[in-house]
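This document opens with one chain alone, in structure tokens, the form predicted on its own.
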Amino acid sequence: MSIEAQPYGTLSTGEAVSLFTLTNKNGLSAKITNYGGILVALNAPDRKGKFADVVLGKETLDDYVAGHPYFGATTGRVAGRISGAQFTLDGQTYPLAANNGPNCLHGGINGYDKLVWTAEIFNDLGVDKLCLSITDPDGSNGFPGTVECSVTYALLDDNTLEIAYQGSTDKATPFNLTNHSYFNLRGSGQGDVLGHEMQIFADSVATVDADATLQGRRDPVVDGFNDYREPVLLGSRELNIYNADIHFFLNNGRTRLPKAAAIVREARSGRVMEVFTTEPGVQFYAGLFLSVDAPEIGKDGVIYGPQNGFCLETQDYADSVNFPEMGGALLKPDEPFSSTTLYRFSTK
């Protein structure tokens, strides 16, 4: 495996941004920028050996800076929604920016997806890895505590993209990291994902209201609606926020080693993506709102329409600080955070 760095552009602040290309021995490649920790591209072969970029994204750094629906981004300090855009912790109430209806989404207005991360390339037991790190100060986006955070990427020779997260804090704070890539196993810009077959190893979901606000309730999956324990062709269902923008509780909860979370198959290309994680849950999103308010122009000028990509965001219950019985998305000074997610590609 090799990693090459090149300039990606400069922000209005004068900060230089880089693009890193990870390549394995099979020709699989991933492009990652230290602006937002964004997975810009991921090229994987189909059953005939033809490579295609299977993640949605923008054409340039300026396009990402101008705004996007978290394409490929590292989202935090808290990925997902904190209900009512506030929480109380250790007797103190913390108001947050309501940037998603009444809720705080993905860490607020200036979340981790908009930061320039410090990059380091290193070798770990013969595997080249890219480590991106930040120091998120006390009070940032309204959250307490100074957080030291890193995300490490590796492209393994079994065609796995490995993402390892670490975090520590000097004060208790909500904390929930994930990668927000939109996948299309036919290729970015190749239409909708309704021909994809989705399987998620979860028998319960987090209940939400019409604003997608978490209700602090866990309910069993419903056969024929939000049950993906057996493979489901996405086009066979009417997809909505209750079955295609929802948090699934994985059957084994948080684990020491990554366990199977989901499998996605695309018959035309033959591509298969398996997801493994140590996290206790996964948010499945089928790109329901792409281009609903305005055209979402992606790579090569293609307009991404609704359901043109899907996300499988491995994470804890985002609103754990308000509903502690539902999850453990809370970072404490004496309990450093460590988590690993694997996206493994093959063909059938």
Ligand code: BGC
Second form
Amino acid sequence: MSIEAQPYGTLSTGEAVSLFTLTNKNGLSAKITNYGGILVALNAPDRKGKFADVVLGKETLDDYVAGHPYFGATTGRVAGRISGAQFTLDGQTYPLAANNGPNCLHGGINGYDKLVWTAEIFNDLGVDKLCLSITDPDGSNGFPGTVECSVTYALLDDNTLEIAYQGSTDKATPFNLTNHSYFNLRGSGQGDVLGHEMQIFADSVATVDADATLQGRRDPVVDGFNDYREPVLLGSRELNIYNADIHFFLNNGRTRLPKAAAIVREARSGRVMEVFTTEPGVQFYAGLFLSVDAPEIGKDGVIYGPQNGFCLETQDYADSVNFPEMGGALLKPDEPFSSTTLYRFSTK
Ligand code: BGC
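I have the form predicted on its own already, so could you send the form predicted in complex with the named molecule?
After this comes the whole thing, all chains and molecules, with the earlier chain placed first.
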């Protein structure tokens, strides 16, 4: 296992950005930039041993800076939607930017996906890891409290990409970190993901309205519609925001050790991805809006159409601050946060 750093480009502010390549003993590799904590590429073998990059993304740093739908990004301070783009905490009301209909999505205008993170490579009991960290100041994007947070990546020799999150604050604040990778197990740019089989270990989903605004309720999954407890071929159902852009409450809630959250299988390549997490939920998003407003040009100049990738964003209930009974996406002083998510690759 090794981690190598190379220059990735310079921002208009003059800040230099790096690209880190993590390689494991089987030749899998993950490329991660400290701009936005973005997973830029993830090369994994098919059943014949042929490697492909299984995540969607942009070609260059400038393309990421110009804007993208959170490809591979570390998403925060709050991944997902805070309803009405405001909340009240400790008697004070905090208005946020409504950047998605009436809601504040993915931390607001200047979310963690656009920050330059401080990078450090270290060895943790024989495993090379990349730690990205930031200090997110009090008041940024309208949120209270200075948050210190880090995201640590490792590409383990059992073909697992491990992502470990940590956070602490000096004032209570909403906090919900995730990775927003869009996967296509046939390879980036290889068309839609309708031939993938999706399995999610959840009996209930978050209730939303037509704006995808969270309603502070959960509903049982409905057989044939948004029930993925048994593997479902994505092309076998009509995908919409209620079954393919929705928060699933995982059956065992928040756990100390990562538990199985989802398994995705792609028959043609034979690639299988298993997701494990300590988080209590996962937002399944099937890339419904890719290229809907404007062509989404990705790696190698390929246009990614709708459903060309899927995300499994492990997280807590995004709007916990407005509906505390639905989740615990809140960070409090003296209660540091940590979570771990694993994406494990194999073939069948
Ligand atoms: C949201 C989608 C959104 C996508 C890109 C997902 O987490 O649920 O509605 O289009 O992120 O912003």
